[in-house]
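The data below hold one chain only, encoded as structure tokens and taken in the form predicted on its own.
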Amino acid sequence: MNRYHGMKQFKIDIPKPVKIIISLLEQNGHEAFAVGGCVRDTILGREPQDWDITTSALPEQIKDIFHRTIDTGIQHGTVTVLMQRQGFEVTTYRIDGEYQDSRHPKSVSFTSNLIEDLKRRDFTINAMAYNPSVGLVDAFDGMGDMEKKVIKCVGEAAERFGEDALRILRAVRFSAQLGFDIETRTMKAIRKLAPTLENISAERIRVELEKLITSSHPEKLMTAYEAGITKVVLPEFDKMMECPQNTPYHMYNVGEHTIKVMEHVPATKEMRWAALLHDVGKPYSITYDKKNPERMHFYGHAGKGAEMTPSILRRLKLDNKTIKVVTRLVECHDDRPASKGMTSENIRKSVHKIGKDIYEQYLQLVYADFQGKSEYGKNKGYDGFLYEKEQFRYILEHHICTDKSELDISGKDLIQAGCPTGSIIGDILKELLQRVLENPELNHKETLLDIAKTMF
């Protein structure tokens, strides 16, 4: 095991079940380290998602040492170990073969040496192993780039992209996630190679882009602007920074604004997909004004954005249920009920159009939306804005009525009241809702049947 002149005095802090995983394959003659994701996390302090483990025992013989297994990717060596209610995928060290589809190496070989399969990993900082017996193996200096705080390839660039076109976006999203830049090579074959991210799976584009949006710095998506990748992935993105808005509302390009908006929403999927497409309408929507023809308008841009949302996101694979929240998002973002007139019944009003459930995201995404803008923009509004806020804490503190569902009868109640059954009692329950809206003192069942007695 000497072979791989490990930093002996290195030690990071492993899991119980890696370490017994380890001893038992090195115990049975066997290689066994920790590597990848899991060893540059530990090192940079960050909690490690999943810990892998890779080995010189072949599949067969790694199923022997271990009673409890699943064969989840055997034929590429891997083999799930299931120990204390955990599950750990070890897999024998690699040589892959010629890659025809930026995707897939048309084979794979088996190899008892350690460096060779590190030689085929994306980049230096996810080129790593260790255990405890050898310490720390770094082959490639992914600690050097780690305090350089840089994401560089493991050998040649083009190679490595090559291999797998995903490995493109991928650096942009560990440079999000870690705050790392790109090397230099790194990055002129990610310009050159970017195009072959169209041979890759929507599936499998969604989730580096959604790790790459949801990180600390979702502005890195301006990287994978510059570098030609959301041309492929994404190219509402690329309509939106060739966007200007010649408004005094605005600093920024549509695009520019965007990233703006997303660096301050809360760091969820659903806020940051909505920040990202808020404006993802203004492109198509662009009128000049009569008086002044170089000031632009958007208006119907929420709308438009509202049309396109779902498209954009099932093309990604997103499931229904960010979609649709996302949508309502995108569609209301651009309400201000405060303008109409600072009055608790016209707050009111908009929590029922807009939903309570979704009303507190609604506000944190008009916020960002606010930072976003120019001085002037940020001011204008502002102060509805903040009465717009208290007035919600108010509803929820009160539990004030928004919604049929709230109202304190039900059609049971109407129809033992008398009431005739079929449509009239919806018609009757969202008259009753308006009713209540204008008036919420209203909400109480003896109050509200008077009223509906009157209708029927």
Second form
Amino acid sequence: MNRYHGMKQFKIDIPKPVKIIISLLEQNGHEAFAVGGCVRDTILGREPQDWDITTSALPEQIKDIFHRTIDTGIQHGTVTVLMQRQGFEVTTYRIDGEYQDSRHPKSVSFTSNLIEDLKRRDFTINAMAYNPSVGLVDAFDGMGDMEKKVIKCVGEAAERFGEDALRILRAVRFSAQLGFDIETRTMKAIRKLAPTLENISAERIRVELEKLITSSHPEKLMTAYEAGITKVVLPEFDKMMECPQNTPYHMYNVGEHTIKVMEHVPATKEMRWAALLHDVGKPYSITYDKKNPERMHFYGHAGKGAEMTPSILRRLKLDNKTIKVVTRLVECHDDRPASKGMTSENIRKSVHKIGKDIYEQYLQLVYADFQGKSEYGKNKGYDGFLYEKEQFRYILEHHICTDKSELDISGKDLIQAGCPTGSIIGDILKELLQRVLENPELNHKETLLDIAKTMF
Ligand code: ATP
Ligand code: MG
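Previous: the form predicted on its own; requested now: the form predicted in complex with adenosine-5'-triphosphate (ATP):
Then the entire complex follows, led off by the chain already shown.
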């Protein structure tokens, strides 16, 4: 009864609401399949992000069958079906018309043939469909490519990238998420067409770039560099790759070091961006040693990087909250309390300066920074770093005050004790905090009031 050559014996687990949606569509005389990323990820044993459904039903027919729907992208045939309090995108089989500017199809048309819909998809591993009655429909040997662990375009790579240049970056992002290689012809087309990524909007680039750098293989950013992709989407990385580090602390250029650091921080958006940009100021902060003119210094590179970071991330349309945290991390990544002596007092002052809210992340970045250095650089100061980590634990566990807001006294208390109002209050609190940073024992209201009274 079905016209597709499906692998019937092939069974995968699909969530209940997806099963219901598929079978309701079938009961109404249509075809319906789970498709794309969810099929790929389930076969690979990965948790799918979302379940997309492709169907021969037209949008109006989908809306007639299901009570609760949202017109998500009705002109492209996408309707969101609400089922068991979740939303599922149900899209009509579609053929994309001619493409304009390596970006958008001029028009889309609906088809009743699943294979036509699979043909428009980017990579063979993303072009498989599944439903319980037909089994797996794999017209482009996605299974074979999953076994070979390769990302390969459906059809002629250069043509497919010519239609939509974003696919160039998507290829590298899937290779990073799955740990796959990129098939030779596909890679060749990527190299040739990388410059056309300039036609793609910053938002779409950001989404893919962020998935790449937060993946388990952030080192694939090197593939993006070698193919000429970063030159378009993140030219700052090319500058880093062109910046050697002739210092005893390092053995890699700034770009290679950066990749190592990304590999050693947790795979969160904030940490990976911070790692990627922590040394972005280095190429602009080079000086040469007076005694040994071969040897380089990068004084002030963290400040320079913190100056550059907001505009890079704004250009890529990141949200303000992430931009703020990443910028702070870039700015403080080279702050070492050790330079003034690794004492508990200096560490409390460092926590005050950097901020308790990001100190854990700062320590993660410092740790990773060590891992990307030469043997000499790795060892130099590492004991101090371990002590710093331990002291930070202690500060958290014992609720040690490192911020004005944690003082056991407020401006109100000072006024009640007879302190005149005005800027003097802030000055006194600041001085009290200094005393408490030096001696945490002082953080008791009575003690602080006694000290304060000598100041007004
Ligand atoms: P993720 O797990 O990140 O969501 P995904 O494979 O589901 O990965 P989506 O961007 O959600 O990727 O797209 C869903 C499906 O739509 C893809 O699997 C692919 O079949 C198709 N697709 C998405 N973007 C494109 C594109 N630019 N060109 C061709 N096909 C695409
Ligand atoms: Mg998806």
